[in-house]
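The form predicted on its own is given below as one chain in structure tokens.
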Amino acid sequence: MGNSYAIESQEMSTSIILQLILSGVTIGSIYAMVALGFNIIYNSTSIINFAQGEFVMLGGMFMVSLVGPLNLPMWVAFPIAVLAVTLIGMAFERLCIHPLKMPSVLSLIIITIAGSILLKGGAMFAWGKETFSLPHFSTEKPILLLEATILPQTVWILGIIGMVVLLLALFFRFTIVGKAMRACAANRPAASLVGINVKRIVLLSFALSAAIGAIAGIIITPISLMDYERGAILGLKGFGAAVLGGLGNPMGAVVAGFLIGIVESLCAGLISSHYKDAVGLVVLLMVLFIKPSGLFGSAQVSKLKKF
């Protein structure tokens, strides 16, 4: 009887850990998406766009308005919400970044922080301080996976993120515009000398990062809700994933996003939810003390030390 109780307890412990890992993969995938947005702009401009988290929040908020008050179908509202946030990202670059002549990296970062504050305030004015939700993309009935359960919305999240990563890889590898963006990331002066319009590439990078942020916000809202303040914490975690994976390394950002999400989930389930945010930051600091360029980073991250 004692042996059967021990076996049952061990099975329960295994199922709990598996459930926590699945939850961590879900939230970690969102961190990975936000980190991808950071990396796209960093590669084109060498700056950190601290308004990236607000793009995530706006994606969720626009989707809420389109599906709720306007009563549009999900498949119609999705591209409209992404397009709206993309236009906001492009307008932000045209109005705040493009007019500047030879600005310092620090000045650009301060501008993005100001942009984040303005977008957050605008969202509060437009949607208020309420917390909003979205219906799941399909059924809410959990799916049994081994000894744990997973929501169908999580499958949607992982599938959409996998598709985004694949399309980005194909875009950067096989398209002329993608190759131009890679050239700007490697050497902006040289790219300009061979005829690449660097200013246009910077605009495209903001549009692309805003679109990715909007997609992340839309797909996570059905399971984690959304409000005007949510962008700040998602932006912070996404920035942590970008740094942990190595600034400028998209695949490193994806791996780091999953790592932070799993560590946070395990901490919340096995220790206390009060410490989950702190544990993620502690892991980040430990890695950076050992390898300042991040897990998969190169010397590019040393640019940050110039501040």
Given for the second form:
Amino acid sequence: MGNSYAIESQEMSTSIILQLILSGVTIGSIYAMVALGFNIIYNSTSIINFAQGEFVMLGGMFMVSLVGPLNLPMWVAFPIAVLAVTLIGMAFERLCIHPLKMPSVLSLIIITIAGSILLKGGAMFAWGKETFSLPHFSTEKPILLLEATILPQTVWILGIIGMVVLLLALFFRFTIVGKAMRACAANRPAASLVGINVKRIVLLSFALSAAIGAIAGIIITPISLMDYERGAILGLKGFGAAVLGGLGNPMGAVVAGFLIGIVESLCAGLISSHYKDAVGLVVLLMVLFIKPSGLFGSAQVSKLKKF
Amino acid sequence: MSKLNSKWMGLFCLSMLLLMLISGCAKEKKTYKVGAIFAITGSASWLGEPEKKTAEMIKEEINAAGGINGHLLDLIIEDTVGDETKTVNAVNKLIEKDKVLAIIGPSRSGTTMAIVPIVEKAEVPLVSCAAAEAIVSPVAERHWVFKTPQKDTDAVIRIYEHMQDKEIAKIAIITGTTGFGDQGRKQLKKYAEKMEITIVADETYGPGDTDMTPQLIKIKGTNAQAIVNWSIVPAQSIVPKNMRQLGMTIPLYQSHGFGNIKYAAAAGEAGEGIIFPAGRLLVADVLPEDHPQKTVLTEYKKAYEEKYREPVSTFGGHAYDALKLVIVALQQAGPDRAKIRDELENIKGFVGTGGIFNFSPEDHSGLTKEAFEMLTVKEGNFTLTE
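Beyond the form predicted on its own, can we have the form predicted in complex with the partner chain?
Below, the chain from earlier opens the complete complex, with every other chain and molecule after it.
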């Protein structure tokens, strides 16, 4: 009798852990998407764009408006929302970053903070202070995976992240523009000397990271809901993932994002949810103590960076 | 000579009389200044904005009807941004510069606590729109302070009473980590013992969290018969969704912080059947005709929604009650801060949006647990529980 109970509880606990890991993947996928956006701008400008979280928020908000009041089908609204946020990202670069003659890293970072406040305020006026939700891309019925459940929307998120990462890798490796961006990341003056228009690359990196942010916002809104203030918190967690993975390393950002998500989820499920945010940060701090360049960052590369 | 003198004298008297008449008229027109401090912008703006709109609406109504005993109401509105320092500055300005007779607001408990010592010292009546009980207790040290929202503890008691009726004895609580959620967590734990309810799991979530399945998995592993989800941030709508995902069917109770139809909409189908305590404003339309609050609630709701084209919220209702109470006191007391305070303390049977207020020297909150009604979500709308 006692024995069978023990077996049952053991089975129970493996399914619990599987479920917790799946939840962690859901949470982590969001961090990973935000962290990706941080990296692209960091690579071409060596600044942290603190408005990255606002791009995520704007993506979700545009999608809400396009699907809700304008009643467009999802597949039409998706590219329009991404395009709208991309244009906002480009305008942000042209109006705030581009005009600076001799920008220091610090002043650039402060400008992005100002930009995030501006975007947040703008969103508050445009959409109000309410919380919005989006319909799930497909059914809301959970999929049974072994003994755990996963929402179809999470599968969508994972699929889209996988595609974004793959496309980015191909873009950076095989296209001339992608190579130019990597050249800027490695050595900006040298890139400029061989004829790369660095300022245009910066514009492009803002466009790209705004687009990725927007995609993240659109795919997470059905699960996490969206309001004008969401950007800052998403940005903070994504920043943690970007640092953990090693700033400037997109693959590292994705892995670190999932790692933080899973650690948080396991902590909340097995220990206590009171400590889950702290545990994520403790992991981050420990990694930085042992390996200051992040999990996948190279110490040599990080020495070359200004920040 | 004497004839001339008397003629001049008569003219003089007449002009004096005229002068007195004019100045008398001017005195008649003197406005009553009342200060209003709300978190109109900032992270608590969803509280402050409906409060400000409500106060402005009442001011227009009362002045269109000829003011208070013929005195026009001059409402001086300040934005606290939900910030303690800004609130203190705003209150000092209202007291020193504007010399207001009374103040309504602020929106948040934290900002209210910051100004309690100031109004106590300056001896200015304050009617707060925030809920924390510390605002009006101990009442001996809160001579000048009143508040209109229902008490958190009454919400807890109403939830626990409902559970007792349903023979629920073991519960799990999941609370937000913001001030509202934290306060609720404390009260839930405090009253559980008194009302013979055992809390078998105690979980929390942050305002930015996107997935609560880990916490719910933990709760699922216990023998909890119901869950109380206590929060005021939008993330609370994710809990019912995750419960559904995990196939959890035990009853879900929420706090009065769920009293915004947007939150029910965000929870979608998963929100059906959620039980929560709230003021009756949310169910004004389905309230029985003979309910004492019916007229006040439907009239406020109609006026607000016609004017601002947005759904009325309970927070606006708190400002409605605060300003109306001050107006009632002003009608009786006139422009005298001490007399206004005394009148406020003696108001009995005032029908407001939050309930029926009975103030006394021992009670500056004026409401009982009866101010809460247990509501539920049915087909996407709030309705009374059977």
